[in-house]
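Starting off, we have a lone chain in the form predicted on its own, written out as structure tokens.
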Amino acid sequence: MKLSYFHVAEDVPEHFVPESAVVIDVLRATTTIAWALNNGAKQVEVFEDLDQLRKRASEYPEMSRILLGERGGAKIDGFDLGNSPLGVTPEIVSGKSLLMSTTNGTRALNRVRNVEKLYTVALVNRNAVAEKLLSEKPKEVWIVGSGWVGSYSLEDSFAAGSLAARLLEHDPDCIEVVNDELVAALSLWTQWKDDREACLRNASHGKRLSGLGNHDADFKCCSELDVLQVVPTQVKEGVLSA
């Protein structure tokens, strides 16, 4: 299994499609998606464009869907929820379709939407995604970070390193780390794995969230490791299910 890591959607090659791709947005979209599906959400539809999201929302009975999203880390006016994994409780999301748009994560998902097998990963479901990939044995896997408005993010690279490290632990003879970006991500994981929350807080986006208010609970939740068995999977373009 060849593993490559791309810091942001814009770095992803345009003229090749691998068998599998995994999108990361630890703070906080892919953590929120994992918890939402774990807590009984029917599906999560992701949108880059807010007008498309609102048009799609009009096709649902109001009681069957939830609008979820943020811009710049803050909840979008008129939406039901922001982008916190703490908000997607079973009481709120069970049986509902979530329509989601975020600053970075949904853009990364859109960039690799044509990959045959597309998943999302965060620290909370790292092992579950690793086991999924090992069971399927794709020849090539792209790990795609979401970054921040097209630029590098520390926390996504850290999580990419955590996934690669777990795959190497499971089956070192069958894993090939292809690019320097993933080598660097593995080093980040080695440096911060015993203080994951500190890594998230030291990241520029972590500092941005702290500047918006008290997000201590979000930092704690997003830094938890291997606590969920859910593997968010694209079941049709732009739609993720457990």
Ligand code: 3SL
Second form
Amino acid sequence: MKLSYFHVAEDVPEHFVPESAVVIDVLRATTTIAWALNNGAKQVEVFEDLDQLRKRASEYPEMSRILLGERGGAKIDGFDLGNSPLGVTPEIVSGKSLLMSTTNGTRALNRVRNVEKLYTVALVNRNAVAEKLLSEKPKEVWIVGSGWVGSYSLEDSFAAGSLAARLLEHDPDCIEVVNDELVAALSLWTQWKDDREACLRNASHGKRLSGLGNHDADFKCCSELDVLQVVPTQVKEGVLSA
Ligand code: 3SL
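Having seen the form predicted on its own, please provide the structure of the form predicted in complex with the ligand.
After this comes the whole thing, all chains and molecules, with the earlier chain placed first.
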């Protein structure tokens, strides 16, 4: 299995499509997606564009859908929920379709929506996604970070390293680390794996969230490792399900 890491969706090659891709936005979109599906959400539909999201929302009975998302870290006006994984409790999301738009995570998902097997990963479900890849054995996997409006983010690289490290632990002979970005991500994982929350807090987006108010519970939740078995999987373009 050839593994490459791209820091942001913009870095993904245009004229090649791998068998599988895994999108990361550990702070916080893919952590929220994992918790929402774990807690019984029917599906998560992702949108870059808010008008498209609102149009789609109007096609659902009001009781069956939840609008969720942020811009710049803050909840979008008129939406039911922001992008905190703590907001997607079973009481709120069970059986519901979530319509989601975030600053970077949903944009990264959109960029690779044509990959046949598309998953999302965060630290919370890293092992579950690693096991899925090991069972499917795709020849080539792109790990795609969400970054922050086109630039590198430490926490996504760290989480990419965590996934690659897990794959290497399970089956070193079948994994080929293809690019320097992933070698660097593996080093980050080695450096911070025993203090994951500190890594997230040191990241520029971690500092941004702290500047917006107390996000202690979000940092704790997003830095938990391998606590969920859910593998969010694209079941049709832009729609993720467990
Ligand atoms: O950019 C994103 O997609 C979000 O995950 C950012 S935030 O953590 O919700 O602010």
